[in-house]
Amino acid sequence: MSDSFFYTLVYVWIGTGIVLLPFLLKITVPYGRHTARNWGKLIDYKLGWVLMEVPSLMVFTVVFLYGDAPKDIVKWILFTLWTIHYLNRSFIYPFRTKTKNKKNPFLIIAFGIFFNLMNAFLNAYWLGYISPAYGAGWLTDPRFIVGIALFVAGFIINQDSDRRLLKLRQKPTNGYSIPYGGLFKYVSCPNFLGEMIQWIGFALMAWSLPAFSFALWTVINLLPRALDHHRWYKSHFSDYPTDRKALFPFII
């Protein structure tokens, strides 16, 4: 693949988020509690979630490893950053969660898969074949060092707000409840907060067009279920918490 093809095909998929967020807004995206039986077969949800993100791992490894270019301990870091995250959305948090008879769409599902292939392969093919060496310098760089603070911090937050979400499942309850607790204080979904500041911060150690289209993405796919999340709450709990936002504190 040419360089400039590449560059061509990431600018091609920031359009293609831009052009998708108004729509994402309107609708809310039968998936999890929003589930709807009107859009096709439905799967079981720990194996559609499997199926889902299992892609985004196997493939930024693979390319990753098999690429020529030089890979420095910047490029590990990174490398590594992925696979943790990807290795707990893959196969730790899906195992975790009480999810009995809980299905979802598959034309759901085959979205995710695409939208995870796309990332991890246009990520893993700029680390791995066309990124020269960061050096170690830009170890000390305030992009990298911001950065991976960013990371971890939306790492911890992410986490934080999963336990606090599946500790709730566990009660023996009929449904969902009211998540109290860390970020939740402050708005309805911290742990897609956590997500987008994770990615954000990828791409500022990433400091590179994929990285900043992945980081661009996230925000286009969580921005608009956490506000469909938020009214969720608030139309099915009376006593919800009126000064909570949706997804950025004091915002939105």
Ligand SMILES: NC(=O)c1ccc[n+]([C@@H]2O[C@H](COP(=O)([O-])OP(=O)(O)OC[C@H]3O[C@@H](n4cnc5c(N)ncnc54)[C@H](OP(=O)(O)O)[C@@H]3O)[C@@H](O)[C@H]2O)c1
Given for the second form:
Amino acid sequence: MSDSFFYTLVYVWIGTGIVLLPFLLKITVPYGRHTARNWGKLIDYKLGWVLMEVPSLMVFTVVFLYGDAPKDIVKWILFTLWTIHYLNRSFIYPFRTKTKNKKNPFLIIAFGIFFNLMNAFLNAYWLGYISPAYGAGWLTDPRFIVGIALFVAGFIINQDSDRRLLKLRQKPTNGYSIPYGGLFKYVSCPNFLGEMIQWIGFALMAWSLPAFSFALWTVINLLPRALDHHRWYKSHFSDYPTDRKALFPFII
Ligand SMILES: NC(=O)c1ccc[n+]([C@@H]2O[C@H](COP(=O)([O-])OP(=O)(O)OC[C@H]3O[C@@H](n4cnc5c(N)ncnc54)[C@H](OP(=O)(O)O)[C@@H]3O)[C@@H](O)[C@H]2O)c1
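Could you output the structure for the form predicted together with this ligand, given that the previous block was the form predicted on its own?
Now the full complex is given, and it begins with the chain already shown.
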């Protein structure tokens, strides 16, 4: 693939996300608490998660390793962070959820697979085939240092918030309750906030168009979902904390 075709693909991908955002803000994507039966065939919750996340891990690994661009310590760090995140998301996270007998629409899983394939491919192709070596000097560049600090902070926020959510449901048959503690003091969806911080950090570390497009797509995906969750909490719990925002403390 020529470099110019690759960049065109990335710009088209970014443009698609920007065009899609207003639609995503209007509809409620039907999975988890918003799942719906009128979106076609349903698939088991855990199986859906695994099917959705594994392609990212596999495509990223294969494309990165096959690529003939020079690979230095910076690229191996980026590769390791991506791999750790997607190993957890594919094989650990789904099996910690208490969602026995729950299902999600297959169409949503199919969109998720496509989303993950695109982001993994663009990022791995950039690192594996196009980007020159960053050089050891990049390790002390402020973009790398701030980026890795954000990635780690975002990862911790995401893990801590997901852990608090999963702990709420002691039995798979239990419903929903109001989450407290950690950043739930400020927002309804700190797990999404952590995820965004993580990928913005990754984009700073990688300083590449595909990495920024992935960070942007994460916001495009999760901002509307956080607003939906927030509205849902407020309509289901009369004692929901009134000063809690949806996603960004004190703002939205
Ligand atoms: N990078 C991306 O673009 C992207 C996209 C989507 C998700 N993600 C990440 O994937 C993870 C899961 O996403 P998600 O959308 O499924 O998150 P979620 O809606 O917050 O749900 C997370 C888990 O906690 C349960 N849960 C949530 N709120 C609860 C409550 N109040 N009481 C009891 N149980 C509750 C959910 O059960 P139910 O499923 O039964 O509601 C689910 O098992 C998050 O860390 C998110 O950041 C990333």
